[in-house]
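To begin, one chain is listed below as structure tokens, in the form predicted alone.
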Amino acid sequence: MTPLAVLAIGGSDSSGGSGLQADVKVFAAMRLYGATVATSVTAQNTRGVQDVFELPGNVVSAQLSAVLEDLPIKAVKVGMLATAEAAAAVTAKARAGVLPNLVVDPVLEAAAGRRRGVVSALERLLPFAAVATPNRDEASALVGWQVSTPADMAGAAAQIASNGPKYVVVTGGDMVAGDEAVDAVWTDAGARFLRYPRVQTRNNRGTGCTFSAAITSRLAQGDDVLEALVAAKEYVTRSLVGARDWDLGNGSGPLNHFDWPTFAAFSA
């Protein structure tokens, strides 16, 4: 059976734990065919980002055209755009109606994303998104005030939603207090919270990328948005648990995207 095709737009992570590499792992785990458009190439590892090479907007646009002219893309995830020009190239395709089931994860901390031009460019992309998934810092950059508490997260989600996305999830997995990982979700019906037990592990690199890629995958397979959000939250939790005892790298290690024991048993 021919797999469904999905597209990830974002930065390349040389360590494989986040960005396009994490996206493609999620797509593969969910039995989808993943295509990619690179907006930047990063030099990074589990300890952090050492350098970023930003690809020109025309190169981003050319990659988009090449993929969209040939593959029947069912859903699109956008991660780090790095430059206003890259954001403009993606926005032009979204405005043309060729980026279905668009999920925007506004990655702003890995490069020069806090520059006003990139934030403004992201704001022009958001009205075309089915779902936006900023973390608290990214939400703070988008709304212009500090997002700290779950109540702040719900307020920020509502403010971001006023710019167009029907669903906004402000993720709070980076909060160190409490026994739960809490995300605030804004829908047409108001705010709700996704609460799952917090997984104690240093291996949490790429959780935001994984969450948004999992949402994208489920939308491609026909879930409605709320079903996709719950399934994605469960998938991230399982991926954190699966990598809890891994010893890869000296910093924040990667997630277990593949449930390795199950796959090994299946292969045997």
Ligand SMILES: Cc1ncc(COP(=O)(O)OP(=O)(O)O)c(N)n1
Contents of the next structure:
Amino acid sequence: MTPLAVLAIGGSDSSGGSGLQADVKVFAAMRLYGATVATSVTAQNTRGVQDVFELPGNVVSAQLSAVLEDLPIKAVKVGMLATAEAAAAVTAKARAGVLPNLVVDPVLEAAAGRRRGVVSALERLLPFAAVATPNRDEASALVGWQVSTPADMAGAAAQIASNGPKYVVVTGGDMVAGDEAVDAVWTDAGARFLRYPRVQTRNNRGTGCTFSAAITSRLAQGDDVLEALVAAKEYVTRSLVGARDWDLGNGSGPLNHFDWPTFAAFSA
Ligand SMILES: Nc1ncnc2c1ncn2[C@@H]1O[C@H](COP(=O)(O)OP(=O)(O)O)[C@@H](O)[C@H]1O
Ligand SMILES: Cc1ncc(COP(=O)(O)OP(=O)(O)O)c(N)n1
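Target state, the form predicted together with this ligand; input state, the form predicted alone:
Full assembly next; the chain just shown is listed first.
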């Protein structure tokens, strides 16, 4: 049977744990056909990002046109945009109505000096998103104040939603206190929290990419947004459990994207 096709727009991660490489692994694990549009090539490993090589805006536009003119894309995930020009190229396609089920995972890691420009460009893209999934740091940059507690996360999600995306999830993977990994979700019916067991592991590279790519996959498969969020939370948790004993690299190792049906189900 012909698989459903989905698209990831973002940066290449040379170590394969996050970025486009993680996205394509998630799509494959979900039995989807994944296309990619690269905005940048990063030199990174499990210890961190060493360098980012940005692709010019016209190169991003050309890739987008090539994919969208030919493949029947059902859902689109945006990760690292790297430059305002790359963001503008994506926003132009969103405005033209050719990016269905758009999930925006703002990635500001390694944006360094360009952070303000990338944030402004993201603000222009967000109104076209069905779902946005910033972490606490990215949410802080978008709202202009420090997002710390779960209550802050819910408030930030509401503020970001006022700029367009119907659903906003502020993820709290970096909140190490407690036994739970808590995310705040803004829905059209108000705030709610996704609370799942926190997995104790050093192998947590690419959790944000994995979560947002899984949401994208489930939207392509016809889930409504809340169903997709819960399924993605379950998937990222299982992928963390599956890689707990892996020994790849000296830093934060990657997740196990493929053995998730083996690992126990969790309940929200
Ligand atoms: N150690 C962990 N155990 C369970 N869930 C986690 C863990 N780390 C991250 N997550 C979950 O992974 C998803 C991505 O969140 P996060 O790590 O905050 O994103 P990012 O990689 O963008 O910082 C969220 O659902 C978050 O709660
Ligand atoms: C090319 C590229 N894209 C995204 C990231 C960040 O990945 P993310 O999953 O949001 O963050 P971590 O869970 O790895 O902290 C990246 N490093 N490179």
